[in-house]
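Next up: just one chain, as structure tokens, the form predicted on its own.
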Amino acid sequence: MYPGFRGHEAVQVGCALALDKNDWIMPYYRGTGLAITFGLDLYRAFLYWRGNPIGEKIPENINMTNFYVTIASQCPQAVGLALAGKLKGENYWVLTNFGDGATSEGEFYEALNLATIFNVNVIFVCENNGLAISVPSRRDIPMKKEGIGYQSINENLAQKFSNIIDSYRIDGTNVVEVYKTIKKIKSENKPAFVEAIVYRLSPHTTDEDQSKYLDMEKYTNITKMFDPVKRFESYLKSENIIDDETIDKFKAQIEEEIENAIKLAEETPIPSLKEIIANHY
């Protein structure tokens, strides 16, 4: 079972780019694409996606942690590595990511909270694609048919939060926008809550199906218009940045990584239990 993050790539790269080397992620299970923008590479990845222990060691040289799969648990961790660092005199930023079903949980509030006490350098960043599974959190989602209602009668996340945080709602699917909503954050040295609205273009899980709560002609229709891929070509494209040549020569070199890392993975084995305490993995 693997959580894409198709149509999530925009804010995930926009955040990686705009962070520091000494900076620190803590990417929730969708967080793939913040992970190897941040320096992650692909081949290690891939080992944690198929199961291989040795793809939960992260490498020393990236500050980041695990990805993290129970909802919300690392947003007061989050708030306690910003604390370190603030307490040692170290100016390094911690940015956490997770979808809009994190903020309905107690340790996000609770997070929060801490935050603005200690008012440490961390950033929490909600990619907000409507969905928590199957529960929606905003009304522009079609549903095939009414369930038991909304995540929040607020759906405006930011606004939600903006009582207890720095809050901001930005277009998710606008690399740019992201970018420099991160930069401007880190240069007023307060933490904030970013809600990036963007739109899931595959399954919550290679194991689920949308199509039996989703009414997915009309879906199809509203998410064709915001594939952040897409809309990040066309604009290179229209600034005359990039061309069709160049976009085909990036693509044959990023599927020729892709393979490479996925051939190195598979033929790496999986350790012995006493490799995997020997080396920590």
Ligand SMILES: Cc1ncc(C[n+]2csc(CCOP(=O)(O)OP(=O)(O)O)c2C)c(N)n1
Contents of the next structure:
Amino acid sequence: MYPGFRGHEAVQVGCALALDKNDWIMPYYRGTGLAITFGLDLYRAFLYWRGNPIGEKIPENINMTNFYVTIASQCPQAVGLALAGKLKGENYWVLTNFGDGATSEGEFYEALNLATIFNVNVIFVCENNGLAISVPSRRDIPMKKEGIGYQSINENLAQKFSNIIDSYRIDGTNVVEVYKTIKKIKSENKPAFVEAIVYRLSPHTTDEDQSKYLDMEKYTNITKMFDPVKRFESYLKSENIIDDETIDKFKAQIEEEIENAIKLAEETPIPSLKEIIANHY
Ligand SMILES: Cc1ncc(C[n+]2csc(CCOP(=O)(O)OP(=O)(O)O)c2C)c(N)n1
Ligand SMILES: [Mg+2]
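Next up, the form predicted in complex with the named molecule. The previous block was the form predicted on its own.
Time for the whole complex; same chain goes first.
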């Protein structure tokens, strides 16, 4: 099962591009876009999501941990990694992403507290898509049935946490806004929380049916306005930076790259238990 990041592209690409190579990322399961923009090769990402243990091994030259599936468990660890950097006099930043649901976890609160006490270089990026699987956190998400309950009494998460940590509420479908926000945080040398508003443009994972709980007609109507790729494409076109011909050329190139990586991943056999242990996959 694969948790897609359609709708989250701008926030993930913007974050990765605003980081330096010696910074660290600690992505959550929906963070494949963050990882591949930061430098993880597509082949390895595909191996990982196909369940091939070779994909678990992150190349040494990429400062990233593996994808975290246990919600918010990476948050205190991100503070630890940032604290290690501070103690060693290495001023790298640690950026971790997670969903709105993660902000209901105890570990998230502990991490905010620790980050501010130690005053370390950590950026918590909440990709608020308004849903934790089928539990809404925002009133603009049209549910089939009302009354399921919300993640929080305060819909504005940045406001909610602003008493603890520097907090930003931004449009997570606008790649430029994301990039600028992360750069600004890095220049201020303080930990920060970013709430990036996005819409989930694919089901929670490939094995679930979101039409069971979402009012699909209304949902599709709202979300079509917030496709980050389309938004960036029209922005670039309106500024005369790119034309249709160049876009088509890019798309063809990218599709070829994807096809090649898929083919290679499909051809890579699952290692035996012996090989897994010997190679530390
Ligand atoms: C500690 C923990 N509890 C429950 C789950 C099951 N679970 C997987 S995804 C998910 C929803 C998380 O929603 P959110 O944090 O908003 O992230 P999104 O998937 O929307 O990006 C839950 C409850 C889990 N993986 N870990
Ligand atoms: Mg969510």
